[in-house]
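Below sits a lone chain in structure tokens, taken as the form predicted on its own.
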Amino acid sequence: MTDASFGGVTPDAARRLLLGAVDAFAERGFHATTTRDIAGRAGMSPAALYIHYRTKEELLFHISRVGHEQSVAVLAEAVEQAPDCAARLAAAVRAFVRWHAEHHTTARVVQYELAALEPEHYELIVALRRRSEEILRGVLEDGVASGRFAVDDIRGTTLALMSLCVDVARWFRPEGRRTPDEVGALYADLALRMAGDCGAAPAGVTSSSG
């Protein structure tokens, strides 16, 4: 496992421990993995995993939580340097559909294994997985106040492109016929095609971020 979204985390021990948890949850599920099977993958013993991590759903928050900060930072940058709405959307997108499939196996992991985390973790994650909802969202309502978007209902739409996006990381595979950014092409495409992209909008019709 090379991912390189553990690259900040000290010391070398750690991370070899999240990158072994990664590989682990991925393959097996989350209850299904022992501590044994990933202190094994990381070259360790079973007993070096509780110096850096109490226990493994402090490896799986850990996992989740770097995961969802990077995907919102991925896609907070890509708004921030579209200039427009219709910009800013099929660049979010692509973006977060790239960060998905380059980064699958943390990604299904980061996705799919939520419902094991504790309680106060659980919220931690689910509060920064709103982030995302927000941001998009927010890029969806420029967009119809613009004229630019032609949107019913903006909460759902929002909701079947986040399900989208993520749902990349489920079935995405490098040997696949796509590379990550076709992928992202082609979903930025649909993206649009889903708010109804009307085009440039009509003279007289600004958005005070579009």
The other form holds:
Number of protein chains: 2
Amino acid sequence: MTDASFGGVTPDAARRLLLGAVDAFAERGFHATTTRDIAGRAGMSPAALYIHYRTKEELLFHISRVGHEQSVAVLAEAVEQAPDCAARLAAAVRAFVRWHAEHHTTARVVQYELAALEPEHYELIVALRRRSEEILRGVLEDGVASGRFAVDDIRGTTLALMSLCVDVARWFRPEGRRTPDEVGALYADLALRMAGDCGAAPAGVTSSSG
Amino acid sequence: MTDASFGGVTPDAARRLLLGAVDAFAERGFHATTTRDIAGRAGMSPAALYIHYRTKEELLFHISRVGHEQSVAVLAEAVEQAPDCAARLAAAVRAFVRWHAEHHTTARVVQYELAALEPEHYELIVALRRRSEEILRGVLEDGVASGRFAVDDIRGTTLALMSLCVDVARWFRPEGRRTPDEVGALYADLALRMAGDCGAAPAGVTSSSG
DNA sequence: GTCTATATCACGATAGAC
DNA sequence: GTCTATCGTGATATAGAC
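Provide the structure of the form predicted in complex with a further copy of the same chain, given the form predicted on its own shown above.
Whole complex next, starting from this chain.
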């Protein structure tokens, strides 16, 4: 099992099913995954799944909700702790990317299997996702207002930043040449460049801003 | 039908099936799409599909191959025509993004349904995709060598650029607030910033190539 | 709560008439 | 080449014993 994010889920069988579903969905996709496969990974019979979850889709919804809540929390925490807006952007992107790399299995399900959710579940998840976008956009807006960043199209740049961070879940492999932290650091630098950050690059010239 | 990229496919029924498959795969994903659905969109019976294609997977392979070949061609052409390396990067990203936005239906299938391909087909497609990456990396390398760009991690930055461009296919909607050309222009500007382009106008003044 | 066994259904793909 | 009809398979989900 790739992920420790569902440690709080009880009973034990429900958690094992959840972890099995994450792995299976990430590998094959929701529709190509069978309930037999999920139950098998959890060491149970196919029927046992339905004791803990009403449908296969409910499993996906559970994974998506917990995953999104976690990534939003990570992002929000990173933004809170940084002193100025350049540090906030760097910390936000770094933390968000690191989460998507470390939890790439969960993240892949969370980000790329949304279409398989039932309409009302989908709406709920999209609302969560919008919060991530708003946090990032807020950082960009502050930086532009304070003169630290130079961005014409804030919405468009936010969208691009989200794209960049989220897509890490698609290509990241733990056996690859970069650690989650290294990808986070690279992407934080790229984000500052995209934001037109003038104060950072050459020699540690930092102008504090609100 | 959203796409005119398969105009050369004959006979007519084979093309209609291909176009139906593109739409269906883009909407629901490969595994959630039924052969009945594809045939229905083409105005035919389920059995007719098997006159023109051996399996459902063969349809996906055909779409993926043609789509990838087109996007690589668009990218290669853009790179060839530009005079210097900054113009090359801008033109490459602009053209590549525009293709992914204009052909977002095809592009979505091409980029996000690869996992459903049979192993040998998958390998063939991945080889095509690698060529896109190499073109972009080449532009970055030239720019760094000539001193025009400032990039530490060329491979990583290439990966990020690819991510950014390709992900356009996931979120782009024709009814959204930006045209394919506008997204292309924005992303070309962002790409120059990511490359640390020093010779361009001061940060924030988006005088990108248009 | 978990199992074995199974109901029910829809899928991909084929057969054979025209 | 296209149709109607259908085969065989494997899917989700349920029933009922333990």
